[in-house]
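We begin with a single chain expressed as structure tokens, specifically the form predicted alone.
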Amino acid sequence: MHFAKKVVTGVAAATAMLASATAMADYPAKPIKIMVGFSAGGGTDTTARGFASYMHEAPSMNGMPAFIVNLPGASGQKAAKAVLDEDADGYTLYMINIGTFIAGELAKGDDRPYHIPEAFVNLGCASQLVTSLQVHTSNGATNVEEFVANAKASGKEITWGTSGAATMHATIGHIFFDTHGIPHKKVPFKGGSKARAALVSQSVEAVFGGVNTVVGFEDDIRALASAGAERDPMAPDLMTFKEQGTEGIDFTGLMCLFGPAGIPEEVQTDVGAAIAHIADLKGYKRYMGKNDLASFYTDAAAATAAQDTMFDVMGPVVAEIIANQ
């Protein structure tokens, strides 16, 4: 009888795992959810839809289309926290910038609710967002030099939004202001769409948000720098913070997609081969350029080394701007 009781356990143990394997061999089955921390409208949200309208043609995601579900909130932790709530069997997944990502856990402290190398897994990326310094076209301000000049003159603190209170926008924004000993105020908005909102009705003084942000409110937004070792190749005539004279703001955020930890090897496999081919598609290319981002390939190992580095560079920086609030 005890023989026969482990003989069952045993055909029953390998009868779950034919299925588990035939499940991943046949990834995906069904439609894949994409998180994203943000309300729509914004370069997380414009990235994702772009992302996720190619899905369907990866070959390694056998014709099954992705769908993004917005839930904004805490510099996208709310919808981070949602994603580790689910199995980790890949038909939930999280698009976020690692600059923010990253920002966003240091800014917790001790009180992070997950440390992302140990709770995410880094899949791959397929763009980038590059922070700018943004301000009303009714601003005298043509450059960076003009501005601060402008600040100091008014002898006012300048109240400035970004898209959260600890994203990597958010994260540049304090470091340009206490670089140049400009009193400031930050005012944080559920996403860049509605930080642009509030500097197109002149609600703030100033933005720091994604370059991508001003396509098709060039009218009302111009932009005076950008983030990065070198000047954002979707707005080439944009001078960086450095070329300007203002130092340490030379990082920009890998536009990445995760999954929970565990999520099986054979899935990373297929959503890592799915990243590479939409990234290198015309189509996803001619949307991307559409609203001033990049479109290129960073492969998971590349990437989570980069994600490594970011922690190393904001580490410090977010930990003064801590101390000093």
The other form holds:
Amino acid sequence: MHFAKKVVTGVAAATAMLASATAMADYPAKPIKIMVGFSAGGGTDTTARGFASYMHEAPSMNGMPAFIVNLPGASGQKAAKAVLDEDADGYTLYMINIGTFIAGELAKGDDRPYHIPEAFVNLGCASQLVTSLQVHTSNGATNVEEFVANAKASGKEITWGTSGAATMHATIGHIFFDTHGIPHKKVPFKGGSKARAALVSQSVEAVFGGVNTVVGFEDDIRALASAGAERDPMAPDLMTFKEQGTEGIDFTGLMCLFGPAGIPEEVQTDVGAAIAHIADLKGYKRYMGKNDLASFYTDAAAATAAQDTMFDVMGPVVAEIIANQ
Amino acid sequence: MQNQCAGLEEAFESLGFLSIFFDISCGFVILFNDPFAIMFVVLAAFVGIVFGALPGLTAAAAIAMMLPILIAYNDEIGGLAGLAFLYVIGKSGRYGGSIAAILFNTPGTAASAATMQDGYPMTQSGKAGKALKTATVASVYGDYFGEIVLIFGAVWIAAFTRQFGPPENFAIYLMAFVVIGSVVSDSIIKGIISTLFGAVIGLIGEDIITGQFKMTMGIDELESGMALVPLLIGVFVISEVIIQAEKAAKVKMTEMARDKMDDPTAHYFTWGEFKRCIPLMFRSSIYGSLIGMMPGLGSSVACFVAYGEEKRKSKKKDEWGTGIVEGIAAPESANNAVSGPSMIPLLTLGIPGSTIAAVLIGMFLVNGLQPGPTIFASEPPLFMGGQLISPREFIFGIFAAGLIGIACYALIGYFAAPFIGRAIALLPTQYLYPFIFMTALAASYSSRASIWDVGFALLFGVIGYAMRRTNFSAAAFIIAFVLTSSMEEAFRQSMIISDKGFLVFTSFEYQGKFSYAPIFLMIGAAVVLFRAWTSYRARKTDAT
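Next, report the structure of the form predicted in complex with its partner chain; the form predicted alone has already been given.
Below: every chain and molecule of the assembly, starting with the one above.
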């Protein structure tokens, strides 16, 4: 009897493992949902849509397409929480730049709904979002020095817009104004496209937003500087903050795909391979180029390391912002 | 796709044509390169007519039930096909309502209520064919008129509204609220209550600035706010099913007085009648287009305004209501002329001008388009159907779909309206409405796979039923619900921008630039005062 029970248990376990392995080998067996935490038209949404359009072409994706669901709110946290509410089966993923993802968590302080390294798995990145300081073309400033000088000479608070209350762009905005000792007030919008519209209408004096959001609006918007240690390859003529004398803004937001913790190893491998494949596709590069976004591949390990570094860099800044609010 | 249009651009440039002609030509190129979109336009023309002709059901109900499917399969069918489908249903649904109004003396939609005045008497006198053909011609005339207003007006207005910031946006939302509240319903008080109720429901969810949740009652599903689909299904579909169940009787098509059909022109809308109606249809189309541009005012207002105005202008006032073609042509051209212009506030400001436009916002967002002043900007491109197309090209693709859609429902309506009417009359309502009820519940569930949404749909079905029985405006409720979140966002942003507190809305300047906000507030106040004055005058006249 004891033997029979062992046999039955063994067969059941083997069957379950086999079924599981078969299921994984079939991944994905249905379309994949990619959540985006911002409204349509901004940098994250644009990247996610371009990426999703090529998902079915990746050999590891079995021809399965991906579709985008926008769930804006709380600087992307609403969508992140929605991802965590789903099964960790690889059919609901989350795309966001790690800078904004981390800023959103840090801004919540002790009320944070999750801790990214524990709640999510970084599956790899296919692009980066580069923050820029933008002004309306009617503004006299053509570089950071002139902008700072004009702002100080005005003797008033500078009103600036950004894509959310606690995004990477917002964090960089705070660093910039505080570094230069310029009084300022931030106006959060639901996504980069709405912040851009506010700058076009001259309802705000500046915007900290993706370099890509200037595309098509060159008659209305002028970028003065970009973040990052090096110039954005998609805007090689735009000098960095560092080149113009502003330190502490030498990071960019890697645009990564995340899954909830507990996602199967096989899914991580397949999605990681898909990211590498898509980032190298000519069509994807052309699409990203049209949107002034660079396409390049960062594997999961390197992306996770960059993520850890950004927690160290942005942590104190965001804590100060919260303390001063 | 851009390259195909680039060839066109060169041709138009060499001819020195206006860019708008290039835009619409490009829209046709994009539409005809998408077989799914063409197929869905034709399908929408038919579906809209049928839903519009079913007593009680409206284009909004059809859209509410189909929206979850279109969103779920958006990538498979393509964004253009989905949006074109909904847009054309809105047009053909308005027309379809006239079939029920003319044949059954029951307005298929509120937009056809005025059509009954002369349409049904014509049916009773054996001229149903003439009445239906008049409705078709007038609807098509009005719809094309409105579409042209949209095509030529939207880009121009969007260029102007690019100057608007949060204070102007808030003022426009507030203006829309008071206009909707005071005009859309028979009673100002009921209209305002309907609007406020929609606003309260719209406030549920996350605070836009702080990220805190409000009025969620601890229900996780409400953290993202109340979903539009179950709300629409409840208010427009389930409430109608309840009303039909209450009636417990079949709507029977009126027996056409065939013995009276010895008049050879009884089936036709003659050339002489058409010529007689042209000035009237032109004026009615202007009324419809102007009303369509006002957020919240829809086809039902337009049809009564046109009917009333044309009757007032007529030299034969006594004949109105007895069954004359003018009595059909005026309301039908006006209610369809609303369709195109009602997209203008949506595209140029991000504010829906009608319930159908409110639903279209969701479809635009699903496809990566943010309705608002910058929507016509040429970049960034959208990735659709393996091609890169600009938002401007995409929008003009929708306009082209509208133009084709009108032609489709014109053909279907002109030749098949009597058959559709007869078929609807034969439908066993004891099976039809339970089927619609089950489909509505499935659609509620499938939008987010949430059983809560089914509950919400049922709840709002009961609420919608109560609203309809007591003459509270469902349209005002839905539009206010859609507008509230953006209005709150604009208000909070204005307060941050402002150094003057609430005075930012009444001052003609903020951030060193001219502000249009006080102008919109004055327009809103003027509309309310005018409405109050006309109500007072009407009551006084009644009393005497």
